[in-house]
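The chain below stands alone and is given in structure tokens; this is the form predicted alone.
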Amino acid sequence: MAVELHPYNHGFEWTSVRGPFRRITQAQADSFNRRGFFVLEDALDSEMIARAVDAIRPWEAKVEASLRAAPGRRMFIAEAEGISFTVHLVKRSQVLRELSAAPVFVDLCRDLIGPDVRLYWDQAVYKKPEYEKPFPWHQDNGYTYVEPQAYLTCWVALTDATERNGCPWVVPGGHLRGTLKHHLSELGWVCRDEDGPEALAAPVRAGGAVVFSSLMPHRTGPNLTQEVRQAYILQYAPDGARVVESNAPCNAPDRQYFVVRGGARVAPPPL
């Protein structure tokens, strides 16, 4: 499928990750390099999932209430009783702050990014029952263009994510050209309009994570079930990353703190 590059994307070259690795296998590293993603099962245990869900619940409820009161019952890409985005939860919850620097994510950062890594973004994305709209094909770096372009997304399933309730879909190898041109639609920024034969579903059980590059084109399908599909997304960038349009460094002290420095885990600052 023909695609255009983002106007800021000049001379991008994918840098392959290489061992030795602390957490991932060589097969997972190969998949990340060639296909741009892998699924990591059992990243979190049931107790940690329950704590995360409890920590998110009151803040997501406030977001849902705001959406219901908003004109048209929506704000940008969020929609009441449809899909909610509860952002910067690490500014509100010590539980989620500690989760963002849990050993599994620290190891993934060291294996896939390098020795000096900060949390870049966190958000809970809840897709409500019988919400038939997909979330369209996009790259995370297509929303806010960051350099280096390739940072890390950990899409953590708090409930089982299936093809029926809106699991991620990916385009294997779609990360290799860097950030693509996006256009704005009612449902969000879009880098491709059709699945194409190469599109692949990435279902994941509760507690697992779909681990992918910020350059991976991905989407999620509709939720055709009676339950809320719950996900918590953690994104990590190398120290020194900057937002291109504003030239702002990605180092906000209240939420973009180090999780790895000099190859060692860094405990997040307390609230």
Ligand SMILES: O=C(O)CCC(=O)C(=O)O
Second form
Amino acid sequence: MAVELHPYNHGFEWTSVRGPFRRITQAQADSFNRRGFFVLEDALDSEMIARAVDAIRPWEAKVEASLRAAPGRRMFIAEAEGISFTVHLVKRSQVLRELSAAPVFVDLCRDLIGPDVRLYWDQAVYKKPEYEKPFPWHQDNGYTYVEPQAYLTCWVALTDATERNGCPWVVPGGHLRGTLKHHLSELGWVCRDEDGPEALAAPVRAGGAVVFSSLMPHRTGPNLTQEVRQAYILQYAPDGARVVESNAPCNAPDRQYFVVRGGARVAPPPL
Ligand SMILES: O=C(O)CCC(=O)C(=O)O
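For comparison with the form predicted alone, produce the structure of the form predicted in complex with the ligand.
Full complex below, order starting with the chain above.
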């Protein structure tokens, strides 16, 4: 499938991650380098999942209420009784703040980014029952173009994510050319129209994470079930990352704090 590059993307070369690794296996590192992703089962135990779900609930309910009151019951790519995005939860919940710097994520940051890493973004994405719209193919760096282009996304399943309820799909190897050209649609930014034969579903059990590069083209399917598909997305970037359009550093003290500094875990500043 022919791909066009994002206009800001010149001369991108993928830098392979190399060991020694603290958390990931060599096979997971190879998958991250060659395919751009891997699935990490059991990143969270059942108690951590329950605490995260409880912490997200009141804020997601407020987002859903605002969507129901909005013109057309939509705001940008969110839709009442369809898909909600509850962003920057680490600014509101001590539980989620601590989760963002839990040992599993800190180890992933050290293994896959380096010794100086900040939280870049966090959001809960809930897909409501019988919501038949897909979330289209995109790369995370296609939303807000950041340099360095390659940062880390942990798509954490709070409920089992299956092909029936909208698990992520990925394009193995699709990260290697850097950020692709995107166009805006009603459902979100789009870098690819069709699945193509190489697209792969990445189902993951509750508590597991699909760990991928910000350059991995991914989409999620419709939710054909009667239950809400719940995910919490944590993204991490190397210290010094900047948003290209504004030249703003990604270091907002209230939510883009260090989780690893000089190779050591850093506790988030208290709320
Ligand atoms: O979780 C979803 O359904 C889509 C979310 C997503 O791909 C994203 O936030 O980049």
